[in-house]
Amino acid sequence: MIIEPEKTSPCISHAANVVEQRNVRRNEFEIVLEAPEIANAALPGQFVMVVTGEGYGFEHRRPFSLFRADPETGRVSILYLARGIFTQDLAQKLPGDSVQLLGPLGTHFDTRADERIAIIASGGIGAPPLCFLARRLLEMPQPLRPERVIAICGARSSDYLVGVTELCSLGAEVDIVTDDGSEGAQGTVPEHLERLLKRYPEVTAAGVRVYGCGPMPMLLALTNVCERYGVTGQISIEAPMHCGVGQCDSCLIPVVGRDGKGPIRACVDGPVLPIGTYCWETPATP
């Protein structure tokens, strides 16, 4: 499979004030911010650099996928864990504070897909950037909507599930999968989705488009399953990111691409990518 990537929208350095910090449940937040310029141009899967504290060096900016981007207020939305230190420093963030934003980064789902029902697949904090994604689909005119849109929602337990409050809101048919059963079925994401298309035949004939955010064990099964069941779909790969804008090459990750197998930066090629382009085989540079 050749790579096309996506069209990405135009870099916007921006410092935008919360305008609300909101605690979703247990240690997820959401980080509600002021940019106009970013959330006109943000597309689903995207990604903005978040610069905090008082320098602009690596060590001060983290990507975070976008989670809300809304043209007609010019707000634009995080949805995070506060579980390290810079996360916990952005959940002490209060209206009228600001931060730094740079973007919007990266190349972005593929909303155009005729397929009748889309999969969303994510892993832990895989969700922001797929609850995005199913605003997006379950707002389209029909007949552009997809019929169905199914969100597998995993992590390793309770704890780690993220974006399932905002999914239901949404409308989609939610499954929740935890690794060890604490909430929802005991098992993984990839093994919820086999399942899901062995038991209802009637799903692959109606064409299914998956979509897939989280650890990248989880979207090597993601991707084995997909391609035993002849689906298509786009994963977003996670790979370290210094400066989010393709200067550092800290974020090289292989794929194959019209010569061959070779390294793209997830940061301006990626991170999204159609399912069978990266090469599992080939570890990514560290």
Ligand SMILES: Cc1cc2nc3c(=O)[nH]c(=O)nc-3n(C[C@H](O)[C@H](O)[C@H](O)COP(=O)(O)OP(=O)(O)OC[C@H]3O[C@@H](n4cnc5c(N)ncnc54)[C@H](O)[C@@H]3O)c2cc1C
Contents of the next structure:
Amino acid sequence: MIIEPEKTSPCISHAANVVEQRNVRRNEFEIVLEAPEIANAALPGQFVMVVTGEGYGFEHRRPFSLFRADPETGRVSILYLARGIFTQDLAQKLPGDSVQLLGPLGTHFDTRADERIAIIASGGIGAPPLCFLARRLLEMPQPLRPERVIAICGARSSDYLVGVTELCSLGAEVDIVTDDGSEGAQGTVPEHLERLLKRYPEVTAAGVRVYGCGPMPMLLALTNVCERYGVTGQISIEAPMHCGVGQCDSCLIPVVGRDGKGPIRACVDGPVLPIGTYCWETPATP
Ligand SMILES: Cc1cc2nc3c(=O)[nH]c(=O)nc-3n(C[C@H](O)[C@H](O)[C@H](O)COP(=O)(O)OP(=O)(O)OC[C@H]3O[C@@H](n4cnc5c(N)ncnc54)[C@H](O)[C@@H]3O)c2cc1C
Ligand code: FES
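We have the form predicted alone; now please give the form predicted in complex with this ligand.
Once more the chain from above appears, this time first in line as the rest of the complex follows.
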């Protein structure tokens, strides 16, 4: 099935010129694109469908979170790991080339004015939307700006860590954890979150907010920790997405909401969901 995005979604579809292709670290790349309407409208947590080939067939498109969106320059960027066919193709794009972007899509992170500590918990390629969020949080004027923005960056090993360079340069306090201990502390992101929540007993649960993005098993464990400690927040879920605009059901997530409704579509009901609003019927893995 081929979906023409202009006919199925009110969001914007554009040819976006490549401004820069930057190798950040190992196989981590940032591609900067000229897309003024998206740059103007996008909020942290939203994503774009990127189309690199001819036409809009599902085989040519993938979802990517927005890493930057700057209304002043009209530019957006995507941070990605060059791994498989699509991302290696994306890494070949150079200034002068263009790709098609559809977006901004999906729900976004909300920031509460009263959080004293924002904890950003990222697993692997979950980092880019959280970097966008951290930038917005750290740019907030006082007294809205959180006193501390702590980032837990996790991955199965050092090679899969994403966003560390950016989060450090933004001024977040960065803790690295890897499953195999190849960089930072050995362990998982939810384990480290629990250690942090224990370490700051003076901060009431109402003063901490957790923002998570990463693989589903990590998000489920993270949600459990937050619920045990009475901490609120939001998670951004990863799911296979073919159309990105609620038309194909490839992103159905087996959850039941407090209102009894479910399942949900990650592309239009998410990707950002409040912690504690949904019950997972089965631990889903994308
Ligand atoms: C909301 C959202 C935001 C994301 N943001 C980022 C980001 O910021 N940075 C980043 O690096 N990655 C992000 N991803 C993942 C990204 O969309 C790609 O899935 C990933 O980069 C894999 O690319 P690849 O070149 O390794 O896969 P390929 O080698 O092209 O594909 C491998 C196989 O997996 C299938 N496949 C892979 N991904 C998807 C998908 N998403 N939907 C359906 N089928 C798929 C392909 O059909 C193929 O069979 C995001 C995913 C989602 C859902
Ligand atoms: S990706 Fe098609 S319905 Fe969500």
